[in-house]
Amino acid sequence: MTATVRVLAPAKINLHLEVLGIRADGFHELAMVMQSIDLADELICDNTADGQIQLSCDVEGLSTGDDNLISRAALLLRSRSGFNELGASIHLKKRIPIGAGLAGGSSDGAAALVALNTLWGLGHSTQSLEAMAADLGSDMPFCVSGGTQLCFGRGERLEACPSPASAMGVVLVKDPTVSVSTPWAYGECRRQLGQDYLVGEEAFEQRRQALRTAPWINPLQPDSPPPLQNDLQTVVAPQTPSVRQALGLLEQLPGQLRVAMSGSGPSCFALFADRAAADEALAAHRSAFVAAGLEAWSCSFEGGGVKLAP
C-alpha cells in the first residue's frame, strides 16, 4: 500500500455516435468513437485503513454521498477485494463541467478504480478494472484506458483504434446554466427516429464493421477529419437553443475542421489541426462566447485515459 495517490481523469468527446437500434435488454445499441481530451479532473486519495470512504469536492452542490460514482466505485472495488477494513479519504478537484456530455462523472469513477487499486495495492489489471467499471456505467470502461477507441453495445464494448497521426486541437464550449438529461435525449431519439432503427444482431454487426473500416479512422488525421456524426444532436439541438448557438459560433472559428455536439450535450466542440490552432481561434473569439454566456476551453487529444498525476 501507499500513503497518497493522485490521478488525472480526462474528459471525452464523441467523434461518432450512431444509435443503431434497440437491444433485447431494452437499451439502445450504439456504435461510437470516443476520444479523450486533456481537460481533466484530479483525484487525491489518502489511505486511511479505517473502513471508511470519505469524499470531498472543491465544487459546491456536487453530491459527495454514496450516489457519487467515485464513492460507488470505491465501495465496489473494496467489496471485490474482501478487505472491509480498507478506507480512503478522496478529494475531487473538479475541472470538467458537470452534466455536459463529456463523461466527467464516469471518468471520476474510473479514476477512483485506478487510484484505489494502486493505493490499496490490489493488483487488478486494466481489463479487470474495465470489467468492474462496466457494472457502474456505460462510459466508464472507456474512461479507464481512454485514448481513441471504438465503443459498441451500450458503450462498454471497447476496440482499440489506430493512434491518431497527430494530436488534434479542440475548442470546447458549454452554457453553464443548461444540462441535458441523457435518458430524455435517448427517449427523444427513439420517438423521432425509431422508425429507422436497425433490427437484429446481423444488421448491428454490419454497421459496426462499416465503422471499423471507415477511412477517416485508419488513422485519424487533420487532412481527413472525421465527419462527426452524432444522432443525438439531431434531436437535442432543435430543442436546446444554447446548443444551436454554440454550434453556430464554433462554425465561425477560423481554421475549424468540423463542429459537433458531444454525447447527449449540451457541450459542443470544434476540431482543429493542432492545439496551437485551437488556442489561437479561441483567443481571437473568446469575447463572442462570453457575450453568449458560454464557457470555453482550448484542449487537445489525449492518448490515454486515467493516469497517475506527475
Contents of the next structure:
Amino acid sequence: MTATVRVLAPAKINLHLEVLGIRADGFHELAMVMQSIDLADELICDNTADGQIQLSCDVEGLSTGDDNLISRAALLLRSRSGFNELGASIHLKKRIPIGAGLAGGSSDGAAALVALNTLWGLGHSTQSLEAMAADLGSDMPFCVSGGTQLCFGRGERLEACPSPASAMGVVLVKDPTVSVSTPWAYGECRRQLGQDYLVGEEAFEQRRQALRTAPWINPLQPDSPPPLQNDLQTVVAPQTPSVRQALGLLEQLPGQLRVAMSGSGPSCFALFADRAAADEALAAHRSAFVAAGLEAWSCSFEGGGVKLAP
Ligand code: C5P
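The structure above corresponds to the form predicted on its own; please give the structure of the form predicted in complex with cytidine-5'-monophosphate next.
And the full complex, kicking off with our chain again.
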C-alpha cells in the first residue's frame, strides 16, 4: 500500500448534448460528446487504515459529509473490497466552480475511485472503476478516463471517438452567485419539449449513429468546429439571465469559433483554434466579464481524465 496519492480531477464541457427521450427509469436518454478541459480540482489522499473516511476541503459552502460524491465513492469502493478497516484522509483543493455544469463533483468522485484504488492497492481495472462510477452519477464514468468521448444512455455508456486533431482553446465563464440544479433543468426540458421526444430504441439508435458519423467529430478540428448543440440551453437560457449575458459577451470575443452553455449550466464557453487565441481574447476582454460580475478562465482541451498530480 502507498502512503499518499495526489490526483487531478479535470472539469468537462459538453460539445454536444442532445436529449433523445425519456427512459423507463425516469432518466433522459442522451447523445453527448464530452470533452475534458485543463481546469482541475486536486485530491490528496492519505492512508489511515483506521476504518474512517475523512474529507476536508479548502473552500466553504461544500458539504464534506457522506453526501459528497468523494465520500460516496470511497465508501462504495471500500464496501466492494470487503476490507472494512481501510481508511483514508482526503483533502480536496477546489478549483472547478460548483453547480456549474462542468461535472466538478462527478470528477472529484471519479478521482476518489482512481486514487483510493491505488492507495489501497485494490487493482481494479479502469472498466471496473467506470462501472462503479455509473452507480454514483451519470457523468461520473466519463470523468474516469475523460478526454473526448461519446456518451450515450443516461450519460454512462461510453464510446471512443477520434482524438481531436489539436487541443482547442476554451474561454469559460460563470456567474459565481448562480447555480442550476440538474434535476430542475431536465424537469424543465421534459415539461417544455417532452411532446417532441423520440420514442423507442430504433429512433434513439438512429440519432446515436448520426452523431458517431458527424463530419465535425471525425476528427474535431478548428477548421470545422462543432456546432455545439445543447438542448438544455434551450430551456435554461430563457430563465437564467446570467447565461444569456455570458453567451452575449462570449460571442463578442475576437477569434471565437462557437459559443454554448455547458451541461445544465450556468457556465458557458467559447471555443478557439488554440490556447494562445483563448488567452489573448480573454486578456483583451477580461474587464467586460469583471464588470458583468462574471468569473472567466482560459483553458484548453485535456486529452484524458483523472491523472496523478505532477
Ligand atoms: O445521475 P445524476 O445524479 O448526475 O443525475 C442528476 C439528476 O439529473 C437525475 O436525478 C435526473 O433528475 C436528471 N438526469 C436525467 N437524465 C440523465 C441524467 C440526469 O433526467 N440522463
